[in-house]
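Let's start with one chain on its own, the form predicted alone, as structure tokens.
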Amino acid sequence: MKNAGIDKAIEILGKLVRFLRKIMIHIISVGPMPDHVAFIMDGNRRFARKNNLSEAAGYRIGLLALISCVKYCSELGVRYVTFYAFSIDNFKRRSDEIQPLMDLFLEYIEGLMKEGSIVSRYGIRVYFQGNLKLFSEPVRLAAENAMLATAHNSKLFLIVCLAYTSTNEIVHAVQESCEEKWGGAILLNENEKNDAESFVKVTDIDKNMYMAIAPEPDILIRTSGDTRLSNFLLWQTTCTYLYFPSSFWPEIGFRHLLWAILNFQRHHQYLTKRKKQG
């Protein structure tokens, strides 16, 4: 009887929280809203150490935070949500740390395909962007299957950057642009030197970036308080509002997203002006 009363109280509290969240979203939506929010998910391991948990447990709780952020962004009307999940530099970590992450990636990707998952409930199209060739075949095939299976969804676009760095993305885009212009040859002959169409332009690089599938981020949030981008979306964040909460990634919540949007709205006029000047 006592447990039933506790369950009922939790249910009522949950409904109240969702109701209050709807009111806050309605109020904040009066101002300009972001179309694209990106996240650097930093602090999983430090959160685990702080709470005497294993690193694997820290990453699993971080995964729940990712799912919550996707849900909040959907409720806020955000169309594109990007997560920096695994850098190319992360391959330098210990093998006993990397393998649990690979197992978690595979479990997460396969979970996206299950009936009743957040992807099916919210009509989400999933992209995995980065140098996926660096991953093992099971992870790579799972990612490709997930992208194919969700290709018909269009309510929200979830972009997970795996085996990604901005340096690699830019090099990849330049190589692709050179391939398109000159079939891979970088040197021009005498007849081509004055032909403007023979030169690689910024627009050529733009369209060959991994992130060409989405507009530039309006907001980029990096948790754990570090004020750096760690080689993430350097090409795309010239006019992006940057927010660095001190909370570790598993601790991120709706309040952080709300505060980021409020500050984005405060700076919106300036950021829009910068975009037009660019």
Given for the second form:
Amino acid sequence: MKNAGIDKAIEILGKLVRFLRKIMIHIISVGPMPDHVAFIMDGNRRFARKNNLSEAAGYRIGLLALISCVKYCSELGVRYVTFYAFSIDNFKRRSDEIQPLMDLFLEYIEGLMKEGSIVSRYGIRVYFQGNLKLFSEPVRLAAENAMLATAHNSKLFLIVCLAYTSTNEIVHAVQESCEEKWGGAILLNENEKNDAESFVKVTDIDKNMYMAIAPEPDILIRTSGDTRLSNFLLWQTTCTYLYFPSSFWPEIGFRHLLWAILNFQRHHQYLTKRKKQG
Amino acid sequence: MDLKDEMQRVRFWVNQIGNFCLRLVWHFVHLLVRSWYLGVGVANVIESYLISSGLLRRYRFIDVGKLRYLAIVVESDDACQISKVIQLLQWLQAFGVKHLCLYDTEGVLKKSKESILAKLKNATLFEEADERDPLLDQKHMTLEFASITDGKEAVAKGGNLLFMKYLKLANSGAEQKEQIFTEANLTEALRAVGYGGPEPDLLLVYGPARCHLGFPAWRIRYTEIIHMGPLKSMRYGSLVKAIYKFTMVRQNYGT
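Now that the form predicted alone has been shown, please provide the structure of the form predicted in complex with its partner chain.
And the full complex, kicking off with our chain again.
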């Protein structure tokens, strides 16, 4: 009887929280809303240590936080959501640290494909962007299958950056641009090659970036209080509002998104002006 | 028909009033946010005064040696206030900062390079400085000036250098071509085309919003970014606090 009473109270509280969130969203939607929000999910291990949990448990709770963020972004009308899930630098970690992460990725990707998952409920198209060749075949295949299976969705674009660094992305884009131009340039003689205007232009590099599938982020949020980008979206964040809350990633909540958007709205005019001038 | 028209009119006015009330609440929420920042601003002014006067112990002795290269991003509209920029540089020079990059999007600081160097004692251009010169004293500072053209356009120029090498390998295998396109080679190419500045350890942003405004992407992989507010409200104490916070940071570089 007592348990039923507590369950009922929790259900009512949950409904009240969802109602208040809806009201807040209605209010802040009066102002300009971001189209693309990016996240650096920092602090899973520190959260685990702080709460006497294993690292694997920290990552699992972090995954729940990711799913919550995607739901909030969908409610807020954000169209593109990008997460920095695994950096190329993270391969330097011990194999006993990396393997549980790979297992979690596989589990998460398989979960996405199930009926009734967040992907089908919210009409999410999933992208895995980065140098996927660095992953083992099971992870790479699972990622490719997930991208194919969700290709028909278009309400929200979920971009998960795996085996990604900005510098690697830039080099890859330069290489792709060079390979595109190779056919035309090879027909020129030596003098023509030397006299020709630059073959590779900024627009060529832009269109060959892994992140060319999305507009530049309006807001970038990095949790845990560290105030650096750690080789994430360096090319795309010229006029992006940066927000560095001190909470660890598993502790992120709607209040952080709300605060980031309120600050984005405060600076929207200035950032839009700078973007046009750039 | 009249009842239907009447109902539509009522619905329209209810919507208008509803939207008006929503806008009012939105403005009120932003007023609360502005008040919050006003309070934070007042607290920062007091803290800055306490730091400048040496009353806060932990800010008295800061190991500035950890700060090998500092970058300052200034909003271009504020960069015309050359006297403010020079004052900031003088503070940094007195603090012991040796190598500095000044950046603004439109290149206003680049155009004022000569007048800035003329007004600063013991400062030379980064490109002309020689670390081995024994005449360089403790307080000597090297200055680099950068703008938006040092970012993406520089990478395109570096990419063209790599492309010329790629063309020469027209008939080679894929493996040899792959070896051209590496991060090390692009860094080298950027240096060759004159954009080989070092990566700053710390980037201070003087502007209305916390964003790096296009500082060369290749150079800010692990750079700490701190927002200092508009240039016109810069304070010595806030500068000291930002450098102190930097010296306390521990990076693990992804491991």
